[in-house]
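This document starts with one chain, in the form predicted on its own, laid out as structure tokens.
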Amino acid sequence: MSEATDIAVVGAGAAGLMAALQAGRAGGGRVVALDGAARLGAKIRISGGGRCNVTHDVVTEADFHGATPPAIRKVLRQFDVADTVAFFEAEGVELKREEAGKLFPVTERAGTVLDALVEAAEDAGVELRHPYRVERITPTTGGFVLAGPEGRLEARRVILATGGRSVPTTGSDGAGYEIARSLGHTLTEPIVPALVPLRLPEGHPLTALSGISAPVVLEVRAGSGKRLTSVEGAMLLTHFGLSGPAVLDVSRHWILAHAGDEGTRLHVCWLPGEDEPSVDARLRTLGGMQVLFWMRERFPSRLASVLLELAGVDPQVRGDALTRTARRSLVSTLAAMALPVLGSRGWAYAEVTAGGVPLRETRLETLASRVCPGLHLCGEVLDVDGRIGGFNFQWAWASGTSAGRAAARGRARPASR
């Protein structure tokens, strides 16, 4: 005879833990959270360089992609930044503001955040089981049967919080997508890595500058030349290519555009706030100044030399000796240089997933499935991904809370223990 519970939460990452503890607090009866990973919360532990960027001080629907802004806003409003800060402070986790709004625990330890979530879940009566991998979920007249290597579990309601495909070694291997599909949901196409570094060809001059960071504007352009997206921020040069906040934020846009148009290009303006006409005007005023000297006033020395190399300009040439061809080449390099991106570093290095179950297939007030009664979905399994800076965690806290509380309200009669 199968064991029975009122609510089964499949996936005990950020969204799953929040959903489980909120369901427990809301009187959801018996709540069991299941996770296939041997070590609980691995993704939380490695986030933010091991510090966990819990949220951002200002979060709006404009910080996310995937679903429509009004739909995302409706979910975010149910558990906002103030609610997140209050929740963690009540659990003994004080947060501090850093770097233009990022909120981290004052302990500088991601483990502090995970411990607080686990303790809150246990205090709410949630049973945490791991490793416990769910491979199939079958609807029944009274709810669902969850099955996997560890056995069978009957549940009146299920919260699917299995995550996406990013960092599969933590347990986010995409298996939840197939479970959602088996229960009647569709998936967006394609599903791709997001917040992921990008690769340049081996031996490209920029790869010799590993460790250098510079403020830039990155722009995704279609093969037709149409400008699709632009992102401003820091770009970090690495031995494999490109990383840093601006690159991570633009990565999803380049990957998705390139999937449908192989002519898609990524361009960089090395002088934010400038464009080709303004850079050209500046170069015309150099007079007897060496171009290299002017470049070194604006860039790290090694980067200045490589940019001149890429432009094919003699670093010793004076401004008044620049030929029209050389000036145009340098202007193009500095204001709209095309980066020969080969692709991303893949799922192993992606912080989140772009794509998933369309948010329109849920009821936004509860994140209850529109196609499978008794099922709720939250977190990264849904087609919502945010930019870097704590936004994806805020989506986890908000969507997890919405699903957990709603599942508790919607449960039928208590299951026997």
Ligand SMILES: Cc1cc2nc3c(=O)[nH]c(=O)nc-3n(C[C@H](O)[C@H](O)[C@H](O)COP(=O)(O)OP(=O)(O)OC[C@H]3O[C@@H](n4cnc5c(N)ncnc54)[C@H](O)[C@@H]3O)c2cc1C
Given for the second form:
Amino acid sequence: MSEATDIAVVGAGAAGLMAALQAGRAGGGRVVALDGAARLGAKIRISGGGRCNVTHDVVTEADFHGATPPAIRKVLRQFDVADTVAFFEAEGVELKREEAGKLFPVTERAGTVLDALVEAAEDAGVELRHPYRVERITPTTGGFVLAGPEGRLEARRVILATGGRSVPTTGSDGAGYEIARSLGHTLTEPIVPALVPLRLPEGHPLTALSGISAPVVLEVRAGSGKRLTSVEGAMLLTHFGLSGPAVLDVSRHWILAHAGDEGTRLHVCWLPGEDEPSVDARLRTLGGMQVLFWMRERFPSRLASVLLELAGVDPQVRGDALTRTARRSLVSTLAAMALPVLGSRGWAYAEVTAGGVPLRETRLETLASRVCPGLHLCGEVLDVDGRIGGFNFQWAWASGTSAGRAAARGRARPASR
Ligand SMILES: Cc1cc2nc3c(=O)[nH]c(=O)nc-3n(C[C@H](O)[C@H](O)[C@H](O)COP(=O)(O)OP(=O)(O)OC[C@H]3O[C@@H](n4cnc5c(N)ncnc54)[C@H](O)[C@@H]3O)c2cc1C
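Return one more block: the form predicted together with the ligand, after the form predicted on its own shown previously.
Below: every chain and molecule of the assembly, starting with the one above.
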């Protein structure tokens, strides 16, 4: 005979821990949280460069992609930023605001956040088990049977919080998607890495500038030339290609567009706020100034030299000696240079996943599955991904809270389907 519980939470990452503790607090009966990873909360530990960017001081549906904005808003407002700040404060984790509104623990340690969640879960009576990998969930009369190498568990309700596919060594390897599918859910197509660095061809001149960061505007353009998305922020040049906040934010857009249209291009404007006509006008007024001098007023000197090399412009040339062809080439290099992106650095380097179980397959007030009674879903397994800045954790806290509280209130699976 297998062991039985009221609520089984599958996956004890950010969303699963929050769901479990909220279910425990809401009097959901016996709550067992299972996680396949040998080390609990590995992704929280590595988040925010080891400091965990817990949330952002302003979070709206516009900070997310995947599901529709009204649907995302409905989930977010059930546990907002003020609730997150109050929750962590009550658990002894004070948060501080950093540049651009990111909130971090004052300890500067992601472990503080993880410890607080684990302690809060244990205080709420949650039984945490790991490593405990769930391979199959089978609906039964009145509940589910969860099975895996560690054994079998019967549960009246299940919360699926298995995360996405990013950094699979943390335990989130996409297995949860197949479980969701086996329970009747669909998955968006394709499911791709997001918030991920992008690769340039080996030996591309920009890869020699590793460590240089510049404010830019990045634009994804379809093969037809149509402008699809633009993101402004810092771009970091690396030995493999491109990283930094603007690149991470634009990555999902480039990857998804490229998956359907190989002609998709990524363009960079190295002078935010300028466009081709305005850069052209500036270059026309250089007079006797050397082009390299003008460039060095705007860019780190190594970047200035590489941009001139990419434009095929002699750095020594004076403004009044620039040929029309050279000027045009420099204008397009500075205002709309096409970056020959080969692809992303892949799942091992992605912070999140774009795609997953469509949010419309859940009831937004409870995140209860519309196709499998007794099942709730939360966190990254759902088709919602946020931009960089603490938004993905806010989604985990909000959706986890919603699913956990609702599972505690909810009825078991109906005895007959
Ligand atoms: C390097 C890095 C840095 C990041 N930094 C930030 C940041 O600073 N701020 C921010 O907002 N977001 C950040 N993120 C994103 C954020 O970590 C995720 O969005 C968030 O952790 C998702 O929470 P989740 O609970 O849905 O999934 P996860 O945290 O991935 O947890 C899922 C859990 O489910 C378990 N699991 C999976 N399958 C099974 C199974 N079959 N059986 C049992 N258990 C299973 C896994 O072991 C895992 O512990 C970062 C991500 C990475 C990779």
